[in-house]
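Only one chain is shown below, in structure tokens, and it's the form predicted on its own.
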Amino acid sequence: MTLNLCVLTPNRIVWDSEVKEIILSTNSGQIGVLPNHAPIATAVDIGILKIRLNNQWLTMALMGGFARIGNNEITILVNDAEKNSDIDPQEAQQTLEIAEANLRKAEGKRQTIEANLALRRARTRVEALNTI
């Protein structure tokens, strides 16, 4: 029995097809979906998607959106989303020491929640390239 995964951003859909499992990150922590669970709406944090095909693990870093599971279905709409495989691990890299040199230096409220925002969004694309 499978899962039909649907991840879509305001610019594109970034994966359709069936899994096993996954392991999405919510703003309450971790929730592991297999075939059957129970219907659930939550809010998507900014983190690791767990995807399960067969015996093959895939990663995706999510920033943030929601996920409607049911029926063995699970729709899953983020501001953004990246394959650990379209990831540039330099590229990646850079912009985490960018995100930490600007938390470095924001000065106020607003510009340390924004530095803080990208350096979690950076953190995340480093992490998708380093997991499973």
Contents of the next structure:
Amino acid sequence: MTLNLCVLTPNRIVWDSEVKEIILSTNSGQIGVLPNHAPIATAVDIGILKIRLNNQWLTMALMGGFARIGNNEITILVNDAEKNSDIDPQEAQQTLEIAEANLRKAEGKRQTIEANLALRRARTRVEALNTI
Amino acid sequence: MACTNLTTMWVSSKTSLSDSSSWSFRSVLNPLPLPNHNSSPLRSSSVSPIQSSLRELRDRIDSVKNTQKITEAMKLVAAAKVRRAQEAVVNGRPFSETLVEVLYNINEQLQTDDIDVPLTKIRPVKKVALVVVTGDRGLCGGFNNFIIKKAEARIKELQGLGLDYTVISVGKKGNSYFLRRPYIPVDRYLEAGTLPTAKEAQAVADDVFSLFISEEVDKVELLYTKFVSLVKSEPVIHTLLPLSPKGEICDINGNCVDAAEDELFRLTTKEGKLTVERETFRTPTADFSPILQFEQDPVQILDALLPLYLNSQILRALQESLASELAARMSAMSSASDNASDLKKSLSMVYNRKRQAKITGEILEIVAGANAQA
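Next block: the form predicted together with its partner chain, after the form predicted on its own:
Below is the entire complex, every chain and molecule, led by the chain shown above.
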């Protein structure tokens, strides 16, 4: 019994195959999903998705969205998703530093909101490289 | 080849000269009397002007030929890119279909009338943000002009209503237009690049999101070019925010389109010509919904879903805009190629006539010289 995982972004399908287990970061904490999980719908936070295939874990950075877990079918809709193998470490680090600098000089509610979002995204990408 | 021409003409000139005068002979051979006028009295010195204008004509014909090659190539490149743009839209369909399904399911399971999600909040409108999507390069006919004119018209309307406005410009052409007009407040300049991806849509979405949530603007409208057919594209204005919780897309006149209806365009050939067909899909929404338990509060779930919807709307607008730009470029380059080939034809005809006139002139000189000697 394996889970079928679909990770969709607005312009492409990032992942569409079977997995053994996933660990998802949601707004209310991390949840682990094994085969035959009860059907739930949850919001996905900007964070890491860990996928297990045959005792090997793969990490993906997700930029927020929604997940629906049905009958051994997981559909994750996110704004953007990147496999950790696709992220360039130096570029991710640079983006993180730029995001931190932008947050420091953000003035006003609106710039702070934007800068916060950008920072969280950049941080997730760097984390995806560091985990496993 | 010129020599044989000369000899045959020599023979014919010999026979006809005895019958008619040289003037009428020349007029029979050359239907354009004007360039001959100068050549008759000053035969020796007129040879060089004719020669140089022959060379100029030949250079012009070569340059027109080159231009035609370039425009033809640009048309083919644009056609190939339209296909890629089409694929991008098709790739985005699984996402939007699933999203719509989930949105419907959630709306069924909740009473959305009293849902209070920040992105759907309808406030009294004092300031409007206009997202204007233009292209990056020129040579696409009236494409960029149409959308900019529509933006200007909308700005005037808003000014007439006494509302404040700000512009978010996407695309180099729009950017340069608004940069030259500092009296229009522009919030951000963005660029879509050759193929809009989720990252670019995210950048626009972030900007729009923060503007709306921080209550700096009360309404966000999206101006882009809808891809109707290869020769026709329509600039449209859609209201992006506030979103309706059911996921309807509304334009400024309040006409709402159900989110489940999706239109796709396909580049095909019909009767040997490239055409575009639009197909309307309706996403099948399940009549029964599996009992989904919500991990979080339904409001939080909607909170997570609606930005996704916003993102996909913006991406679709960018993709359609790109497809219309490519179609406009295809038709502009196609008519440019046709014009170039017509110009080449008429220039070649003038060139040939000039060349024949020159040869005739030389023959007549020789004949006159021979007569003078005899």
